[in-house]
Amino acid sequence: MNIERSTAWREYLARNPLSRAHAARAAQRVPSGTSRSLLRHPPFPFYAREAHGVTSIDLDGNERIDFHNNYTTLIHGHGHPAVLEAITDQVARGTTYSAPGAQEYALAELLCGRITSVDQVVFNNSGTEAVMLALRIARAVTGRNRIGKFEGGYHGASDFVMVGGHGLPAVDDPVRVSQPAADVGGLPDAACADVVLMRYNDPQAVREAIAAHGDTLAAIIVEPILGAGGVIPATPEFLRVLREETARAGVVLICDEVITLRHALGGAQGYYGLDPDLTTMAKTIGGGFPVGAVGGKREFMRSLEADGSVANLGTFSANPVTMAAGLAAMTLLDEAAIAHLDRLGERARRGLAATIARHDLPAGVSGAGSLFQLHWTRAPLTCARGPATADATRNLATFLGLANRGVQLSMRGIGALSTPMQDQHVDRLVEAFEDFVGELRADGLV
């Protein structure tokens, strides 16, 4: 069935004329009507005019409970009454400076006691500008030039790492180092020429890889949960491999953690017990605002002193609003809080999986912690194959049909969650897809 035929369709465009208005409007000046390309979507994304809590308001009055939570980045919701008082505490004291501010040594010490990997830190503006960082140093301390990624792991939007999120083997090819493709237009010959592509969850993947291209290999970067791949956690065995398998071949280990670090006071890594040489953070250390951060051992971090060869630049790093909403969001963000969000998290995956199994749909739940992902797929959700062969049509639809219901997922059906939430914003979500199902049959996209 199309899906401009669909119900969800034809509920949205009636529940948002006052967004779909605004997106004609900002489309004159702005590409699509929106900077993010990740947040645009048809028939036109609903536009936000406030949020609070839990909730966000767009400018048609919809009332939804946030479960995007800005890709992961509000663990504790819009609004937290200790993060809005640090920041109103030092706007008053000034935005940003011409000298360090003395802010940011509090949010390192807080971050470097968490994480036994991490000696110290330094901060930019950006998962983005971390990962670029990262690499940088990796590039300098060994000499050496290629990265190596995972089918499906997405690093930032910088050039040498937007290749191999698309054009994905088959799930049952038995390849296991493939040929990276370009995701994005405008990348130079050298982005995929200069990356090796690894399947996910598999160690002998991680072996073949550093067999023939260890000797050029500088760095490997990996999520210990897949992201943007399908929210897959690693398997043990996959990174103590990889730990070994790199250690042995002088390839620097980053662990990009600028989703995972929720996942435990040590980020998903100390969860798991990888030992990485280098870390990149971002998203919940900034408490609402634009942060990085690179941590490291003091080995690789070294090269960033003031008499090294690698520089951390960025005329708002580590600026004092974003260091203070940060140590306010990450000093909440204690056991008792994580063990909240791991268990709203449980019951989330759970409700989910209990209406799929009882309508016998084509389509399965993956995640970890306080996080989860919807897939219309009966594939296997162990690497990033899988979770690519999901049905695009019954996404959208199911974007669209739970927006029309008072709940936001992304558009790829990612769902993290904030400390605000409670047992009935869960229940609320599970209902809401429970109640979108028969809809999705009656309009035979199921």
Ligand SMILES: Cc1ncc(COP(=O)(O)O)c(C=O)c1O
Contents of the next structure:
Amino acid sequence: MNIERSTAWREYLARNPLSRAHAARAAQRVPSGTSRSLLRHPPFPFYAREAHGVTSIDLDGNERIDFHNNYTTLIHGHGHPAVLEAITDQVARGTTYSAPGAQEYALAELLCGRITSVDQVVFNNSGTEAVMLALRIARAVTGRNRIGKFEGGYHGASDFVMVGGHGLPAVDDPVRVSQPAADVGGLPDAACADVVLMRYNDPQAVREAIAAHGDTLAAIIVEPILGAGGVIPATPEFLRVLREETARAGVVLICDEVITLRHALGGAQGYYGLDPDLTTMAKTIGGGFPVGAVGGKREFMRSLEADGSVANLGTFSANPVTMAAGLAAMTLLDEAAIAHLDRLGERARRGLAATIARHDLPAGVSGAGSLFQLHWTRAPLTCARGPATADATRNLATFLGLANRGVQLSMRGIGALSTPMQDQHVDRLVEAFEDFVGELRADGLV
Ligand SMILES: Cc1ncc(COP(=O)(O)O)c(C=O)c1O
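Can you return the structure of this protein in the form predicted together with the ligand rather than the form predicted alone?
Whole complex next, starting from this chain.
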């Protein structure tokens, strides 16, 4: 069935007339009506008017429980009182300075105290910038040029990591190591030529890549839980082999914890016992403000000292409002908060999986800790190849159908819990999905 005739689509149009009008107006001045390419979807996005706690409210006054949390950033939901207080207190004393702010030290101290592999840290303005800087440090330290990454790994918007997210080999294709295709237009040829792509969760892929290319690789970058590629946790064996092989070949191991820092006090690397050379961070550590950070062992961070060859630039890097908000948010994120989030995550995964099993749907659920993803595929969810086979029409129908029922996931079905959430919020998600499945059936979409 054509999605435009589905109940989800028609009800979405009926519920969002003001967003529809705004989308048409905004598209005159902003391509497709929003600067954020990843938030565009047919027929048009609902535009946020305000958000409080677990709830976001759009231009038409529709309220939704926010399981999107700006792509996992808002770990305490919207406007947590302690974070708000830290922000307003700092704003009154200045939003940005012409001298280094004293505020960054406290957040640096907190992160270094929690993450074993991080002796020192610098802040910038996004995960994208953090990854760019980490790769640059790796090139400077090793004198090598090429980068290794994993299929489906998303590491922000810079040239050398905007490859290998799409056009992946088939699930049963035996190829383990390949040259990536570009994910977006406008990349230099080197972005594909200088990147070695490996299958995720495949120790043999790492061994093959290092054997063939180890002496030209500056770094391998890995997410300990694959995020945009399917919310798939790494196996301990995969990470162990990755650490061993990179150490042996003198390849800098960068652990991208932009999404996964929420997994344990010491990040997912602490949970897995992984000891990377450099770590990239963002999202949660900014308390809702733009942020990025690179941390790591002293021998690698040394290149950022005043007499080192690498520089961390950015007019707004380590701005005091982000530092204050981030410190408040990360202080709130203690062991008890993480345990609460993980329990809710388990409840969400179980509830969705039970609905899938009850209706024998061609779908699956992945995730770990406080992250989950619903996939419209029966393919295995152990690397990015399975999630890549998900049915795009059902994905969109589900996103719209849940939005109509007062629940927001990401367009591809990713959810992230926030600390103000309780069982009842997760149960609302599961009930909304159960209810929506009946509609999908009636519409002949499943
Ligand atoms: C693992 C990972 N690394 C890097 C980034 C880029 O972060 P930002 O969007 O802050 O540039 C993201 C963003 O989703 C991410 O998931």
